[in-house]
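Here we start with a single chain on its own, the form predicted on its own, put down as structure tokens.
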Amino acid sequence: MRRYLLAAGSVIALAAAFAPCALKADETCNSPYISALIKGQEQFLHVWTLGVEGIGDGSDKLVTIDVDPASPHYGKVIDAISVGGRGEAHHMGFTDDRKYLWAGRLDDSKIFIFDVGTDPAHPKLVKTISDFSETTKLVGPHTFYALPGRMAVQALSNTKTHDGVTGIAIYANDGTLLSVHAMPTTDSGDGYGYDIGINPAKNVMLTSSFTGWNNYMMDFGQLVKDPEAMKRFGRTMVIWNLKSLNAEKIFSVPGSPLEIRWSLVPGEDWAITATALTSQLWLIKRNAAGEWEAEDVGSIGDPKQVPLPVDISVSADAKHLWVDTFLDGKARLFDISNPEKPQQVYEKVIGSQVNMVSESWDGKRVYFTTSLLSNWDKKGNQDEQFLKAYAWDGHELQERFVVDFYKEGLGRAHHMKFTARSGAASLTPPIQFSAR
């Protein structure tokens, strides 16, 4: 595997980096590295929303969403700053001390760092770092995820060819590029990514992934008829040695495996998965044996119709799974109390379509986006954007509110991130960010 090493003595500082820590996870879904962690109730929701031309200003936005039902604002947009023009707004993630949330665009590839911890209902643009792909090589930061410090950026291309093969950027938290790790060729390897998945305690990273820039610009409706761009779809899955970042077993999960999920539980040691194209729940656990391996657990939704499986959350207990799946606008839920054996136990239609999915840690209230991508999303009237809250009760998915992002002059709704008023702004002094 090729490895670019962009700063004096990066290996030595990785490896402090990723010493193993105590398992944690804001909100189910981000990285162990997090340090704060909202239990309770949640106050704002940051959408990261895509542009549309002749709607608002058309630019990519993030907006802030009050989300406390104590508030007189409760279910309103409060804020929202445009980053100027239409790059495909796509993925966040918070940074170690969760007071700096990075956000990334898949087609111009630029990252903008906001400010949510001084003032979580107002952040403020503090960065943007426009020269991603000239010094990785590589096109569309997608998954930005923590590590102390740190942030590890998964892209989804490359400048050469702009297929799948990509790599992984390691950032300081103030911008600085410090390495490129290659996504591995060899040994089965189809050099893809998506998706970054961290278990400290086994001292594992897990990768997934998708495709790359030629097939994910392109409209949907041409993709799907174009023979050769559908076989150029990501079909493994990588473990790394988190330390050294080596890249040590590639698994055959086919059918674009796309977000990682680690079980939360102290002591377990299993990941699940779900494949946009094949329909079906992948886990990844220990063997008898003591070996990594991959297992095609169950299907979801009737795999011929190809439902299209987006975003999926597991809840804090590890025992049950959301998997929002795109073409059908459907969230279902998952009983995986055994991994091994996940039983479907409840669904709903949220939209003609839907994208995100977002849950607290307590699990009693569920928030679905729409968007995938600006130009796979449906047409017409199918084309609804918006963010919709629920309260769950374990048996029913209520309504509680609705942002309609086309009626707000917003755009389309993304991803979604999670801020309290308590921050982490009296953590840590603000960094000093890097001028570049």
Contents of the next structure:
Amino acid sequence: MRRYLLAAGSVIALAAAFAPCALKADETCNSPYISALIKGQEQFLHVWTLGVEGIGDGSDKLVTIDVDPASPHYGKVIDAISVGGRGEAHHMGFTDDRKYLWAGRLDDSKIFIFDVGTDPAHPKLVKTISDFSETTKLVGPHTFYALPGRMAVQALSNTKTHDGVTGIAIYANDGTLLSVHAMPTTDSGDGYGYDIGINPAKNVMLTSSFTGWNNYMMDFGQLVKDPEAMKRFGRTMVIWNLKSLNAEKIFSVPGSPLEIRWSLVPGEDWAITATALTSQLWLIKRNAAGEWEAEDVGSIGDPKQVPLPVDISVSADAKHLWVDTFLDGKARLFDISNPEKPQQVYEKVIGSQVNMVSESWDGKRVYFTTSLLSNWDKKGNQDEQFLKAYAWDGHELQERFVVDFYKEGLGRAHHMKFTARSGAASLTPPIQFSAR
Amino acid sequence: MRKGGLGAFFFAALALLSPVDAQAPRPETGVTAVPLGLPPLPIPPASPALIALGRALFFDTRLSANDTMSCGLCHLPEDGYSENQTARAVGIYGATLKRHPPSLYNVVYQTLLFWDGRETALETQIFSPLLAADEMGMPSAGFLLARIDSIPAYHEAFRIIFGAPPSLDRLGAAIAAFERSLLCGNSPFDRWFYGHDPRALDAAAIRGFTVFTGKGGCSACHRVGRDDALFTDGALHDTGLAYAERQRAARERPGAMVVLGGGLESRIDPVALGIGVRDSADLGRFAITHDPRDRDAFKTPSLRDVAELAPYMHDGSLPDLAAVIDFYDRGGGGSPTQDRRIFPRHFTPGEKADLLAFLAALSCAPR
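Form predicted in complex with the partner chain, following the form predicted on its own:
Expanding to the full complex; the earlier chain stays at the top.
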């Protein structure tokens, strides 16, 4: 699986050369290499949506919603591009220039590249990568993480066994495959993958671990009854040397650590993650000796009740963390001003199920969607599918609008990304990139 | 000369075809001499070319509706051509199948196929998974054949081997040829029992064989012959397993204990959480014949390479061989209709350990 079509070192050396020293960004979870952030009002929200048989054309689509309160179409679906078929639409990521949005499917491993730079109100599908599995031997392109001129694609599984042993593929922005890197299976590495988070200032890439095709495609009710399958969840996080792409340290983090969020505050070199099955927050930080270490810093709800934390979103000042728990449909807010001791300060039921959370850079607007995986979502009348937009005033989430994805004939609402028209006042390039 | 050239092209094409580097660790593919402990082949071995074509097809995800599934993803070479990751197989679009994939080793000797014996030939068996909406999902036989013929290397290979394009018969012949080449014998047990090598088996396994054929009564169904052993009678029996599983499911609702990792375990009730659908009962052979005497009857699996085949039984409900031995020790599932050869064994702990050692000695020989 490991092969280097291009010296990995040079890919990342390039990356490091352009590294913004410390400012990493989401609104607030984008790659630090994204050239421009929306620090004011986002204008459009793109939702990567799973097709559902019998709903509309039954196909996966990129749905665009106008989220600008000043627009006459505020809160309305203004565009939907059907990509054909159902392939387990999941996550998306911008290229470094923020002109293109890569969107992946975990079942048939197709990657769709949309032009969102030309007219973000109406994205255009410009390229489909259909040979991801054939060329990389990986399955389930999950995280799309921008590097300078490149896209790192973290997969979840492999073509040989459909289990969780997997790797990272590096593509050029034009969709050319450059190299493939296996997740470590030696030194207690489980070989599993999920998310990527880069701290360029420290030349560090951090990865987490989920599960393979057999499990993420399996009916969730069946899965929890299958002890053999339940053994096959990720239990590690890996610190990589970003330049050499060598795995340097493997942490034991049981219960499947998922989304990785680095603190966006310059000089604060820590990242936080949540474990899906064991409902813990884990802090990855440097200890007094300068060594990276992973520490369990507290529970999310009652782990015995298996709330299933799925997505997290860190505020730009790294003081707060939104945590969505899928099974109880709650959004929880943690005060992480001391990241060693997160305290839950707020919670609200968003719906019968909730998966993704995205907040604006200023933290004043928070958006939620519902779908986790097509065969993990709740069934029957508990299978609500929506986008809900809230205003956050520091105390209370106030609903602004709801788009019912079933009523609108769309499908299951999953990953969200913001855009704004180029030249919009809200689009702010990170300072460090002005040196370029 | 011309033929040789074409043949070389053909093999190069086949090498390209195989989308997975499915390097089987121990299958004895393409052999003509039968490994020690197996009966003579009931059908003469196919040509290496036909086996190679079948092998390529077996591991090719392009034989599924969305290029995600192959035979080899449910029957994995590294898992004894069964699958170790899940109790029940996961099919196309993540569909949950009713059953665990049986090993395909020594399938050449099987006269009834599937756990309920509903199929009788490998040539026709393939169309069940290929066309099933929950396995490989091909919309029709014609579409499947056209898809295969549209792939240049297959287009070429079928014409070289058969002098004709892919057809149902020819596709069946190719995949069946590969499956029939999956022979597993020459195990430590075979070398001891049929090869008369006293050092091939350790004392515990030898005692285990005595339990297996004696007090355990296992060989009544998992047959061992004078000259060879398939460890199956090829027949269907009610061991009470399906009955016991239904009882357990009823008793255990709501929920089951789930190991979540990091020492955390919790009771989860999928139905209460909104993520569960209730299972329909698997009545085995009865669903095929509707004869009440066939209720809960499943085919006796071969025990060759059995240590590699966890989880066990038609539904993958028993996690390891110790659990299988305990199941028989208890007298099976306790169904009122179960086979009378399944009754409480009252094994001593030593006998259980010996049985385990014996079962472990049935592993295919490393090459």
